[in-house]
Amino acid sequence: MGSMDIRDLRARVENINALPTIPGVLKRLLGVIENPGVSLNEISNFISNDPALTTKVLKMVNSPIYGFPGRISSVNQAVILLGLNVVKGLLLGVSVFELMQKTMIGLWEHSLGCAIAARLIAEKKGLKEPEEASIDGLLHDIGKVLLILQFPEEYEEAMRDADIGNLSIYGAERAHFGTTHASVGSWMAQKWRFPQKLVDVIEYHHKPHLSKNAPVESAIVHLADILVRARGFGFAGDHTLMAVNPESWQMLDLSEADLRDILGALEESLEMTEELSL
């Protein structure tokens, strides 16, 4: 597998919606979000025409992941509050929920935990749109789902190697595929026309110091990933814990009191999130 041409691998991943295992709603959604001219109204109608999707979206926007003070009772209200890019990311997140549950047990919980932690860190740093950090956290590992869907046996081998050798799944993926979930996720984020900042966060959440377009956001998700792994919430494909990148740590410049606040709020939100079943 390691000798597979990266261009062939990328072509197969980018053609993911041709797989028979992709749910119909996700196929239709990918068609919508790949349209460069899609409007908020079209997105809103797409959600409203699917009662199950409507329920999932409203559950998510009223959960601790977003932290809106009042209850959001309609899709239109959610779409207006969150904006096009956040709604696109949220839709993708809830649409891959079942796939995450089936492909890697614990990955959905890990992603939710990262979404909350990223928002809390973004709020502490005074970012203007902390809900965008939630989407960064929710989707940072989307490449794992894509690799598992297209190469299930090979990915299982990579996870087994990571487990036996006490390796990171990131390293095991590179050995098996010649690339990682970070790059695979960023290819698709580009194809789905997500903002360049989100593409960067997905690509560089393991190496945030290399991000040119979103160094702060990449550092936030990098730290959120480590905090959630250290807390033992969910499962991200291995049992290792990477060190915090020193440059990113310096950039975030969080005090001990900041960290205590973030960890306290994270713990409270995680308890509430355990009850969040889509």
Second form
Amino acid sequence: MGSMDIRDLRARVENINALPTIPGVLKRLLGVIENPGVSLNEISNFISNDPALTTKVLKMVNSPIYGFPGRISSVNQAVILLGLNVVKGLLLGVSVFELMQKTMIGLWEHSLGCAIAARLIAEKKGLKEPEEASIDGLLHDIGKVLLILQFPEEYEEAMRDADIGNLSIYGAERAHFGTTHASVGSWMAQKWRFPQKLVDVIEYHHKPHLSKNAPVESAIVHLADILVRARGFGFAGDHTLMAVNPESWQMLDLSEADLRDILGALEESLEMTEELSL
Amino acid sequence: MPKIVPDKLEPGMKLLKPVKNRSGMVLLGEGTELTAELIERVRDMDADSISIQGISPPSTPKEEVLSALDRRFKSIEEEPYMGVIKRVLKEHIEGLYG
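What would the structure be for the form predicted together with its partner chain, rather than the form predicted on its own?
Below: every chain and molecule of the assembly, starting with the one above.
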């Protein structure tokens, strides 16, 4: 695998839609979100026409992932409240839920945990759109799902190497694929026409100091990732914890009291999400 | 898990989720503090379980959780700020066990 050309790899990942293992609803969704002119109305109809998807979306928006539990009763209301980009991200999140559960046990929990932690940090920092931080957290590891789908055996080997050598999965991916889930995820986020900030967060959540378009958001997801792993919640492909990037930590400038509040709120929300089986 | 059987309810506990009747009507809202009378009403409804705030006696022993924490931080504890994160996290975990 080490010899695979990066362009070839990218082309294969970008063609993920052609894989027979991609669920029909995800296939249709990708068709919708790749359309540059897609309107809120079309997205809303897409969800409403699929009762299972409707249930999942409403469960998510009424969960601790977002700040407003128990108040949203219709897809229209959710779409208006959250806006196009958040809804697109949310749809992608719920549509890969089953894939995540099948491909890497614990990755969904890790992603949910990061979504909540990122929102909590964003709220602490007074960001205007903490729901966007939720989506950043929910989708930051989407590249792992894409790599596993396209290269299941190679990815398994990378995970085994990480496990045996006590390496990060990030490092093991680089050794096996010449790239990482961060880049793979950001290629696809671009293809799916997600906002540049989300593309940046996915690309730089391991190196948040390099982000030009979303330094704060990348730092938030970077720290959320560390806190969720450090707490021992979920599984993201390895058993190593990365050290926080000092620049990002300083930029976020959280006090110990802030950190305590965030961990406390995270704990409560995680308890509630135990029941969030989509 | 924040859910407990109605028999274990005690006055002063707060509802994590609303208690609803079979047709889905909310009888007691989220956050309601339970009194002896309310608990009797809840028991009469023969619900399977009730979600309560804040009671989550963690199922894993504290020592086990803390030693897993030590293992996770072992190789990076000396990195900038990781000591602070670990200390706050440790205090947080100890707090969960009361």
